[in-house]
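Presented below, as structure tokens, is a lone chain in the form predicted on its own.
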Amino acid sequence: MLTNLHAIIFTNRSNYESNLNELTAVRSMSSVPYGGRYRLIDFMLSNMTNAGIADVGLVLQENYQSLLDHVESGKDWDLARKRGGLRLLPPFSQKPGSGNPRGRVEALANLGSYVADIKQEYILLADGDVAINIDLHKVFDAHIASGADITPVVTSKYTGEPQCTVYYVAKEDGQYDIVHGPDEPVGQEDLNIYIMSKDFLLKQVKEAATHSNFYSMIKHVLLPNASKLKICPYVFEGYASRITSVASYFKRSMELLEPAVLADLFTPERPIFSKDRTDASTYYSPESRVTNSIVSDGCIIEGVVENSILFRNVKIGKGCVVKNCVLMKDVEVGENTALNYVIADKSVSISANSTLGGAESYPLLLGKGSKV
């Protein structure tokens, strides 16, 4: 149990939500429904469970509604609470006329005494949108046997996110050079999740509210510093999906669909929680045929799915192929319709005798609601 840290996650990343168009048009990143049952936020919340953390803080910022009506009172993961559990910190605690935050550092000065009241000596920082499954034990035990500023969990895998610009690379003293935006990869790849001390964080913090061009943790703090701070990576050697873009979020989904990849997403010794939600079991036809998918309850499957992922209550008619999909919750396809890399978001309704296809590394997105 996890008691002496606090957990702090950011639900947006505005920089990439222009990439990824209508799947964020109306929710935040956090948010975006993934892997057939699942919002993103729910990965970063169950590592807090699973790692005995009482006491998290959620910061919102815009478009937070329905990470709202998913994340409620955190019951779902343990985080419903009198005392403690989990904190909705909302942009209207923010600096009037200070807008949406610049970085971690700044949204945290905007929420005025927060971190000065938390009561734990060590804070955990993380963005709410990488899914990652994460013992969080092991992070923090390695933070405090190296006695570092700040320990901030790496991949030595790279993601393949061009976006994802944070590397470290080792050197000869111990020390880490940290490269931003590099043309290639090099060193170890930032997951921006991190563990610091309190009073550090909070010095950090106060530097924010008295200097206006102070609010990144990675521009002001780690890169003007790397040489005078002790910064000691943890290198994670599982999977971590991060998403960037409607293409990376197809890319993403699609490989949930490898045995290996969903066997370490989803481990029984630390399992994914989710808001609870009683659906009836999938009706199949006896005309359907589906391979190499993930399909949710309260299904109807007339048809056939090839190598996609269908939410919960989505209805695929008589006589539809549907392949390389991604189909959210209450999707309906009609009958004869073929469908190939298409990314169709909540209540989609697509008319019978329909064709439609995108490609691999440029997917059909039809927004949620729309009719086709």
Given for the second form:
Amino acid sequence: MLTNLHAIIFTNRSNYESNLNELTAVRSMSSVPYGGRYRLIDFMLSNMTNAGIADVGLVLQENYQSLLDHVESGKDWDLARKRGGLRLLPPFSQKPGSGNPRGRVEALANLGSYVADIKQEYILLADGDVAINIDLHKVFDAHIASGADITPVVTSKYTGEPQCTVYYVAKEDGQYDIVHGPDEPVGQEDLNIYIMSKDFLLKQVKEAATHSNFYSMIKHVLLPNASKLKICPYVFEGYASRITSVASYFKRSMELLEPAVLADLFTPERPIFSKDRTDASTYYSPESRVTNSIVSDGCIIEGVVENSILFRNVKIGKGCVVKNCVLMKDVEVGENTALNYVIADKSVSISANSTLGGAESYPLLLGKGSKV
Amino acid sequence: MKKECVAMLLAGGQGSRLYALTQNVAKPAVPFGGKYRIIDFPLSNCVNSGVDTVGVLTQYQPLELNVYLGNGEPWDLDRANGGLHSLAPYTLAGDAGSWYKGTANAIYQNIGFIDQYDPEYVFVLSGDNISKMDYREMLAIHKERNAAATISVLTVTMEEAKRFGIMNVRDDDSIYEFEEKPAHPKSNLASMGVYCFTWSKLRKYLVEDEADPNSSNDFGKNIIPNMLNAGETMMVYRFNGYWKDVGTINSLWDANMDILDPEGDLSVYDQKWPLWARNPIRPPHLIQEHASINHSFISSGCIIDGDIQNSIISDSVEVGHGAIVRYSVVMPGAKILPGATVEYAILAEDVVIGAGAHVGSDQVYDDPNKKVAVVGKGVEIAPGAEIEAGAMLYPEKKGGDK
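Next, give the form predicted together with its partner chain, keeping in mind that what was shown is the form predicted on its own.
Up next: the whole complex, starting with the chain shown before.
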């Protein structure tokens, strides 16, 4: 039980949002559907729940209706509590006229006294768009043991676009060089999960409140102070996935077809919770032929499906051949249709007797609710 | 606060004819149809019929059932006013009080619960029937005829009628006689164990019945005949949909096979009559390289690499490469290891079928006397073992269990 740790999740802090085209036109990055039945935010929220973190603030910025519909009171993550629990922090709770914050520190400064009022001694900052199943107890213990000013979670299995990502390169004196946006990845990649003391964070937030050119955790806190602060990266060995483009969304989705990745991300010791909808089982008709695929509940499959990910309540008609596709919730594919390298967003309807396809490096993306 | 209707769900039955499946759990909590338990059917019927106050009468092995019901949240029955309440028998001052002596006594003991809501009508429902039923239709007949009781009935064959409680009715569908398992039935209207009562009337008969030391305190044996004898207006509600009492292994197996039909009366995909249940949040299922699936349900958390035909696979089940599952019901958490064969069988939760083992054998699908093998909760079948058709393997007793 990490009762002395308060978590704050940033739901829009992504450099990649614009690369995802229609996937993020209707939702925030944290609300992007992933892994058959989840939204990206489910992973970080579940990490909190599994570590016994009982106070979680969710910083919302724009385009957050979809996310609110999903998290509701936080009940499905056991975060609807009489004391503490999930606290939604929408823009209107922030400083009037503040607009979209330019960085994490400014976003926190805009929340008025939120940080100052936190009861816990330690604070965890995390982005809501990383699919990761991490034991935060271990990160916290490492932070306490090292006495670091800041403990970032890092990985040597690169997930981001180097130009938009921060890397840590160990030096001989035990300190780290922090490299922002190199051409090629170096050292360990920052996963945008940080533990620090409340006092430390509050100091940065106060600085941001008084200096308009101080707003970024990376640019204004980490980079200028790399040699002055005690920064002790925590190396995460498991699977983490970050979506940086439509192509990477496709690649990261397909990685889930590897049983080892699936077992790592969904280890029964730390279940990933999501909104519960009580869907029925999936029905496989006598004509169906499905191999090497991830299929969620509530689907009705009457055709051929290979190397694909089906979200809930997808319908695949007779005579269809669906290969290398990601079909989100409520997608319907009419009879005798062939799909290859297609990502269909929620409620897309694909008519019978059609043929649609993209390429592995450039999958065809069909926007939410479209009829093709 | 006043409610028009309160539902009382009889869920204390042992289900002794389900043998290995009900050793440690009440019949209504037996898993069914991939994602459900038997009790989800009457509970979903209540919610879909607009009944938001439900008392669940528990007695036999209530732990798992009570854990499953929780605060009623999965059925939207966690309400500030009304909602779901689990009602166990209790004692009174001076060593009074008792186990529920019969179905009527179970309701009698909870008169106080019902009176809290001062209802006009009370539904008394069986917790172990598989059916999708709109109780509002029964209530409409009940109100229209200003009846004291309305009993839902199913039209059966005259031959089947000998095994049921039969309602003999006049031309206007009012009941003049009730016969339990008649040798020479006069009608083919079989009681489904689903009743609608005017509460003020039922309350009176329950109190009188309790005062009768010779009564079995049972609805069919005592309350219904007493009301008829007193000349109360009692109606039948003719139900035309799917209904099955899943009291035996074969009827439980049959009902599972019936729910597999996505177009059928029990269809789990009907958005107009959703089925609610408490489910663990598990990742989607993974269908691997060698899997072949034909006319079957697969649920979340499964990893399937075998051949599955005409079967219900509940959540978190593993079926290995080369394993065959045919005409079977597999409950949550079971593992069927590579090369094993399971035919005409019901595997309870967390069963392990060892590699190459063979459970059950081919049967005639429609044969009412077919032999379905049953493997109780947590039983591990050794690799290569042969388990004959119709076998009944009881759950392993672990330290601390009763």
